[in-house]
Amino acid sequence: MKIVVPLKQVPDLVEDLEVDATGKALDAEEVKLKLNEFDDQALEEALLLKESGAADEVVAMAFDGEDVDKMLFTAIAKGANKAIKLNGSSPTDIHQLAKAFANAVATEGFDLVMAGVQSADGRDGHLGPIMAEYLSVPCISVVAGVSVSGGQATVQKEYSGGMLGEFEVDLPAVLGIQAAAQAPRYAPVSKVRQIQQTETIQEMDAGDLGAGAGSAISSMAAPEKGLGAKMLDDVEALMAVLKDKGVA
């Protein structure tokens, strides 16, 4: 069984984000990118299936960009069999991104696509369900557990309040992974450097991206800051403030 895992870099939300001169995008010179955390979960779940013997091959796939080679070599260092880089810059429209990944996945061949359930910079949908539509295969998203047997996957889907539902889906299929069975593994820098010297990244054209969803960002700005907080020493001080505001 072959599992393909689409990977994507997103802005690191721990860092300060700067809006560029257009007011419609982040400043590419200032933004620090990292692997989307849910894609990392999807990769880990795929590797666990491989290690259990349920899968024979795990393929990591991503669009070209800054530090993408390192991200893909890291995926191989963690246990992926192969890495594929799509030529060109990654579309900002998630429908076009899904179409590009679907084109490449269909060319590569697959039994399972395991995508992150969402990304920090996605604004108009989830990658997995849209890919499934383009590939004409079933999709289950918000997945927190996967087992595979006899051409069928048994999937635990998470609902609000921590409720889980169990589904069986025939392969091939697309899954939107929310959480792997264990925390994503760490690849030592020394191993990544060794992989960079011994492995190669396959390149592939993205093909026709389609028209996209037609949405566009009209403006972007940092959230407005409030007036701050006032620290109170005791209940009497709190009551005084409430009386001053006319609520007590």
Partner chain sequence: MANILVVTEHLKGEFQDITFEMLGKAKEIAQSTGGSCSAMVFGSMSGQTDQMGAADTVITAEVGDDYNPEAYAAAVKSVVSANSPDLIMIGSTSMGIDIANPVSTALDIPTVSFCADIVAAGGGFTCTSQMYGGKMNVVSSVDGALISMVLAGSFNADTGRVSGSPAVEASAVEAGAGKVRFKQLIEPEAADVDITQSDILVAVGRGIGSKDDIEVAEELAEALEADIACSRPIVDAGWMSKSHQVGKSGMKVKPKVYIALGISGAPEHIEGMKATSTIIAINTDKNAPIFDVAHYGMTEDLFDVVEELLEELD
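Swap state to the form predicted in complex with the partner chain from the form predicted alone:
Here you get just the chain by itself.
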């Protein structure tokens, strides 16, 4: 059984984010990129399935871009069997991007695609369920538990309030992963460096991206401040609030 995990880098949200001169995008110079946290969860769950013997092969896949090679080498260092980088014409929206991934996994072959549930900068839909539609395979998102046997997967999908829905899905299928069974593993820098020297990233043409179905951004701005919190200068002020609220 073969699992493909699409990986994406997103801005590190702990850093300050600045809007660029167009007023419609983040200032790329200021952005620090990191692996989308749900993709890290998806990769972990895929590797756990491989280690348990349920899967034979885990393929990390990404669209070409800044620092993508390092992200893919890191995935191999964590245990992915190989990495594929898509290039060719640049997708203009998530539908075109999903088409590129659908083309690629169709060429590569797959039993499961495990994408992250969402990304912090995804504005026009979600890659997993869109590529599933292009591939005419089923998709379940917000998954926090996967087991595989006999051509089907049993998955647990999170609802609100800690409720889960359990489903059985025929393979091949696409899943949007929320959380792995354990915290994502860490790859030491030395191991990543070594992989960088010994492994190669396979390149694949993204193929025909279709017409897409996008929408334009008209503006981007940090939420207006001022409605928010009364800022306290010291712990004394905080104590006063706690006393006032009858807590301390």
